[in-house]
Amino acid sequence: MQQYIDKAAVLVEALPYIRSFAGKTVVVKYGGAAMVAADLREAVMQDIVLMKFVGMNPVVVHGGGPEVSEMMKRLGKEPVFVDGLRVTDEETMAIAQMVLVGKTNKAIVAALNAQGGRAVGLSGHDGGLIRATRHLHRTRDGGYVDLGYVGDVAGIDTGVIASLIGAGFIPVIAPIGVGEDGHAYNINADTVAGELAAALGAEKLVLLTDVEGIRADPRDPRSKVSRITAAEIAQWLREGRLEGGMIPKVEACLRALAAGVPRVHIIDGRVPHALLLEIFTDEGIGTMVVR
């Protein structure tokens, strides 16, 4: 009997959060280990579908860089990176689209549907969703380098997403934008998620990553902070206290917060059901960034 009482207690603890987030939009950036390990992948899909069934409006933005690199190597093309950004020529862009839009996106849609959801896959081309400009990358020595078809978000047209949400669907978005010339651009998925959360006026932006959250010392897992303000994290950026893939995540946080998103969460996607733990429990996990 006690196990059933414990289950009931969990539901009661979740009730205020379910009530608070009913009808609200939550943007989830899905990537890292949670995309690779089968058990974690299934747990994330279950979390997202449950969010939809209790009245929330999840919108998923996914990455897929390792899959793109794997396909490039299979086709005899060696990936090249500058400061963590992929050099993307015409052929690499075609491979990225093939993998992100044609394979990864459709696999996520199928997995969500298998859990009882109604998901629809999109890229920046669909309905003019993501407008892009070419990214001019500044190197650490102060110079600039042309990375090819790597893009920045120039604008988001949320019309198609709003229509899908209104019809009860879960939008799943590949981070491919389209320029004024009609050419596709590869955009960092964290960046897309931040811009999308801002454009949708989301209640939350949740970024799944492969660390416990934001660390005061990037090399010390014990230095994770549970809560930090936008001003504090911006200061850490200026001081160079953040490294690697955490930088675009934090920049996405700041963009979303500046546009009015109340809270952003960076959580450990290696923890099963990390999304539910963050959204529906008193303690939560990871790092919450607030205005």
Given for the second form:
Number of protein chains: 6
Amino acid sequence: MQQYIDKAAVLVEALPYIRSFAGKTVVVKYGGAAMVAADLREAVMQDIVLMKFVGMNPVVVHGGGPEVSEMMKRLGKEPVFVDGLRVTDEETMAIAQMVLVGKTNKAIVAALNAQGGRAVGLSGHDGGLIRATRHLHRTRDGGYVDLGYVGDVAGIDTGVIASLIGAGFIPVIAPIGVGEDGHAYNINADTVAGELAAALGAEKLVLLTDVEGIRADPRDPRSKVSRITAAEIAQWLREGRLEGGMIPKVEACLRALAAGVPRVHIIDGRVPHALLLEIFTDEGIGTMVVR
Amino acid sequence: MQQYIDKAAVLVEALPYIRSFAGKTVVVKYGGAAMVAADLREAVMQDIVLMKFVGMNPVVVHGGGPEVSEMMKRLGKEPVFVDGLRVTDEETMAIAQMVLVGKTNKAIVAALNAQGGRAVGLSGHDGGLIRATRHLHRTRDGGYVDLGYVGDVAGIDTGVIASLIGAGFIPVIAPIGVGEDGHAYNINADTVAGELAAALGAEKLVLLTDVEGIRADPRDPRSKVSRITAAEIAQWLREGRLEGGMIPKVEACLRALAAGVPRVHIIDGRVPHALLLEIFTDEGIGTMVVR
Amino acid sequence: MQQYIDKAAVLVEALPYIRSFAGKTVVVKYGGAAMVAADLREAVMQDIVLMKFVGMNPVVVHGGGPEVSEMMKRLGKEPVFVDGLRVTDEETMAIAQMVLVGKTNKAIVAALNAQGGRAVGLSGHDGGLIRATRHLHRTRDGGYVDLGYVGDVAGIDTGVIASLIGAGFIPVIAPIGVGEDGHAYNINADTVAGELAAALGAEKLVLLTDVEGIRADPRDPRSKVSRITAAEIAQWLREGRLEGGMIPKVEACLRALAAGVPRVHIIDGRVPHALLLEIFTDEGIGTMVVR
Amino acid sequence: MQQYIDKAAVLVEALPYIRSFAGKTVVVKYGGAAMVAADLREAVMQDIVLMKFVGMNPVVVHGGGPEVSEMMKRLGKEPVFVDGLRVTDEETMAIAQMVLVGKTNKAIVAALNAQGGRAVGLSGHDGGLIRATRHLHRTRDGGYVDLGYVGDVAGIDTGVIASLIGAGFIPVIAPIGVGEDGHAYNINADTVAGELAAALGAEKLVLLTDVEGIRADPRDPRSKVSRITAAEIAQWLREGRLEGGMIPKVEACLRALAAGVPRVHIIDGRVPHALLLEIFTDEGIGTMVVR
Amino acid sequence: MQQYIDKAAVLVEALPYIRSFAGKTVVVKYGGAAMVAADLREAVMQDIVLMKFVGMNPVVVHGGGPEVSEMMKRLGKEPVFVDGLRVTDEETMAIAQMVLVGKTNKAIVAALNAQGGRAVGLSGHDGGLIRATRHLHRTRDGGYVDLGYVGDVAGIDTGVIASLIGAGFIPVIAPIGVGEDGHAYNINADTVAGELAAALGAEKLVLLTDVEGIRADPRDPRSKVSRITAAEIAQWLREGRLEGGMIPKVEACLRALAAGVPRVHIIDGRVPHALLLEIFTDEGIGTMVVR
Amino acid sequence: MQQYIDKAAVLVEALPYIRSFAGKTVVVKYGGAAMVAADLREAVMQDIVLMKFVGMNPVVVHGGGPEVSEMMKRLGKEPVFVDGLRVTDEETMAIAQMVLVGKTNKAIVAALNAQGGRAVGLSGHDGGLIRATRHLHRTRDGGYVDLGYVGDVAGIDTGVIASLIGAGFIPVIAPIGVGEDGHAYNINADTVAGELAAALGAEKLVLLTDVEGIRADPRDPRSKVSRITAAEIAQWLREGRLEGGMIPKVEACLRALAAGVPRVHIIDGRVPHALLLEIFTDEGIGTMVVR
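Form predicted on its own already given; the form predicted in complex with another copy of the chain follows:
The next block holds the full complex; its first chain is the one shown before.
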């Protein structure tokens, strides 16, 4: 009997969340450990399909860095990074596109379909989805360095996503944009997720990471904060309290918040069903960033 | 962490049910203990609203016998029953209608609204919903007895229910039909629920009762069966293995199954959230009747 | 031949009215003699169904005071009134709701259906239609008296009415609202009709009364005025030239006019087909109130 | 007061007719005295606009013979008739088209608009409405005579009428068809009305004539029948009991009935508002022909 | 092979024009030589039908002066003109309407249908399309002269055109308006075309003329300009550099441009397929007038 | 002037084709020389975008064999073929998918977008578009050989294509299907094109090849036939008159014709704008296959 009571309690707790998110768009940045470990991967796929079934409109943006580097090495090309950004010449871009669009993206589509979803993979080419401009990388000494086909988001045409959502599909997006010159550009997946959330008027942006959330002290796992405002993050950025891969993540948060997305969540993708728990339970998981 | 795993497991278990019932109609006969005890009552209301939120179309049919008898007594009129059916003269019918439509029905509507639903109460008058004919009651000695304004369902016009479902409302129906003569008739609520499930092409009919399900031996609570076919029920009826109030319930089951409703559930309304557990968990509760 | 000419003349006279009211909402407050006498009652029902057939959207609000008092007496409870308002304790409210919703409302629904209409009865519970706050009654000596569950209209959610109108039904509304506390409140039917007309953007509000219209001198039936402005009524109210039951009626008029309803009619329900004649003939009946 | 009762009675009598004809198409053949006398003309226009206002879809087909002959004479051309059919050479056809389309049709459109309707004039050219073949006239001696551009209806494309009805317009049709050769053909207006009623699935075809209906004895006005079947008409035709202009009329009736139009009325256009009285009163006017 | 290359080049050149005009309305004033010579006439009809097939919404306005004068003469009435405007008494108006609506308009409808189009002819009567006021003609000496039933456009009700366009038809409009008095008025076809283009929010107005475009020197055919602004035309009008029939044409241009029509073309109807070449090729034909 | 006449002639010739193909689906198999040579490639892209602009619904299926082999070699893997079919082990399939989906498909999407189209790339994964079963290859000696992940089309779910077409996009499809086991399978692009044409109820299937059409004698270019029936092709197949890569092409033709596609065209992709010329000119190009 206690088992019945416990089960019912979980379902009842989820009720107001299902209600309040019905018909809302949630952009999920999928990456890190949740993309590598098979059981975590399957759990994320289940979570996304469940979100769709209960009436939300999940939109998935994925990264895929390690797979690109691996293919580069197999083709005899050594990956080079500057401040964590991949130096991307013509050939590197061609490889990155093949891997991200032809392999990673389709694997996610297939995995969502295996869970009963109806996913459709897209890159920035499709329907003119992501327009890119060349990213000018500012180095620590204040200069700029050209990293090749690394891009910033210049514009989003949400038409194809709107059509697919309206017809019941789950869009899965590879973070590649197309420049005015027609050339493809590699863009940071967190950045793409933030810009898409803004352009789609999303209710939430959720970033799956390999940490338990934002830490007050980057080296102390126990310093995770549950809730933080955009202003506090901006302050912490100025104070240099955020490091490495967390920087593009919080910048994507700030961008999405500024564009009107009410809530951004940075959650721990190493917890199975972290996404489901974040969306449908009271206590949540990770760090919630609000305006 | 175990707590997370348990919660996620419940949500994941519910997934295929949410998927398979999306857009489907489920008729719930609400009565018995679940209508009397305040905590059970609130739990049922939550369950019905949750069903609506996750995309199902619950339709509620309620009884209300004890309240009718109580009001009759207050008005100096002694309730008389023949084989469990209320003898219903002109005045009794007027009282029954006032109580069922003016009190019981509105209390359920208010309770559903308090849980965040948008319920609308109806009786068989509204939009010509339930047409009735006079019920001829066959006594044990093979004769017929006239019980007054006790009716059978002669026809259902689902128009008003369809309009309300389409606009996001939860219809709540008092079991009163209208005869060719324009007079109101009292109809057994289980019967109304079965006929409505048939007319609406419902996916499920769920009868909330005060027993744990159908028993192989009516006097042995441990003899409950989890699954039974229509043919077996018909056989048990012929063998006299079913008694009292269970008879109109299983007859409503048979009628609904014959009209194409795939599954009928007789569940124990004394278990909190029995409805939710029946719909959204693997093991279910009570007895499932299939063709 | 003269008979032909006369008939044709009536139909031709009705033409511009049918044209100008097509698709327009008309709120009819139904009460008084027209609710008691069988022939008047049938005539009103015909009129409302005719309005629907020729493309208007009638919405009916009914009272029912005498029936409530009668039931109270049968249950051994003496009705008490202060300034014409019923003192409404918990039990009185329960009785009023049973009678208004379970008896009066359904009788009107059945009578409209008998004329070929498709009526659906509602109370303020249904779809959250009428939200109420406790009415503070100001006595003549300037103090306030608590009359119990007597309410004012705090808000109208027209969703359920819009759905039903759109699907071809005639909504029939019992004047009961629901408070923040979930409790039912008795509200003056004229007031409900005025607020509904305002919320629905009705073209007309028609109040069926037992007088031939507004009188310049309340005691002189020959002093009826055919047309009066809101400003004049406000003046007459200040001067005390209006009395008794006419006060909530003209207040409902003023409220509806202020909210944008172009015309309000106070007509004599004792004239058979008064409603039809008011809507479809040139001379009209009773008193028309305009801004 | 009696005046009120009489008026209300007429409106109430009209009720079931308005209900049963809502959304139905009625083809009206307009001609004869009702087209000539100004007061009759205005009454017919009012009637047609009223039909539209109460939800019916009137479609008007008109003749116009006398005006054609008059213009021919002004242009120095003598009209020639064979068995009541106009011998139509190239020039005659050009004159007939100018008069029927450019004068008669537009006068009717303007008159309907003046009554508040929104009429649109059409001839068989418009949207390929009426395809014609050359009519071979059988003379009494059993031979055939070529009358020139006199046509039979070879086909109807109701597309343009459906579009206009759907947008709230009243189509007014001149009885001219277009042959395979692209040439215009003059067609009997009764015939066009019958074929249109059939093609549109009309509820009624009404022919306005200058007699009080079909007579059992063509020379005895008192021999009018109120109701007749298609079989009886066919019999009367064989017996030669019908004469002159009545023959194309009853042939149009038979054609429309055979194609599924339930009722055809031959009414007396000399009675003001004959159309309105036929549609909206119990006793009707003229002769009703049924299958 | 060269033939293939040439053909493909023409089709490819037409591509961006088909794209940019899809769903756009183009008003074509049809008159002059293109209305008289059989081969030119057929070419214009093909062009208009092609425009429709490739997704544009052509609306045709035609004149018809010579045919009116010819019919007047046949009826023994001498045409009188003041400054190029026809003095139009009651009888002249009746003749003009018969000819324009009953002859010219239907001939164009038939010709478009023969090319596979689905044309519907209209005059200002139909659906209240063109409301007219009496035109007061200002003579050179500054006085005013009454020309009878010669009208200005007082208003356009585009409802009937919108319905027909939406249903795939090509509207063909005779330049006749209806006054407040219900009387028909003759209006200059260029003026009607300009006002219609303005009311419909057309993308283009194209005037088919018998000159190669606007000339800087009215007497020198080689002085044609390819492009001119509204301001320049206004200047030329003030300077008297434009003469005769060109004046109402440029006034229609100015009116349409002022009302928001982006481009007006005055083209040479004596060139076969001038319309097609103007719309679908880079170099165009005639004179383009812009704001 | 002759230039005008020639241009107009081409546009006029294209008219009936634009008309008859409006709203129709045309599946284009894109491959061979037209995919390699830059100028041919651009011409095909223009042609497809033009088809879309004039109201047709082109759906593109592409191959990409040489690029796959090239990438295999770069990764140190030697391509092996049996009877022209690529032996496809796990790694080969991964490479083929990366190249076809991540490189070839996106290049086509980008090229269509550069011409003003709105293309969206898909593989068989997306929306469950192409379900595959393992292809059993029959060798010449009558045995079967397992070629690995080489598939046949087991089913098509046109949902995602229908959504994209409805929203104005051009679907571009890589010939990869997904098996019951969730694994990707390489499928012959001609076969995919034929099955898609059948499933979509396409009006035409056009195969772009590197020959001028079907030859009566495979070695004699002058033996090309302009028109051939399905029965004749079947006969030629039995007689062994068709060879090599032509066999899957004609089999795709036969499959599409059998499924109701009215016409299949095998055209010479080496002729610039061959597609445009085939669709929009009278003489056509290549070989048309009909039932």
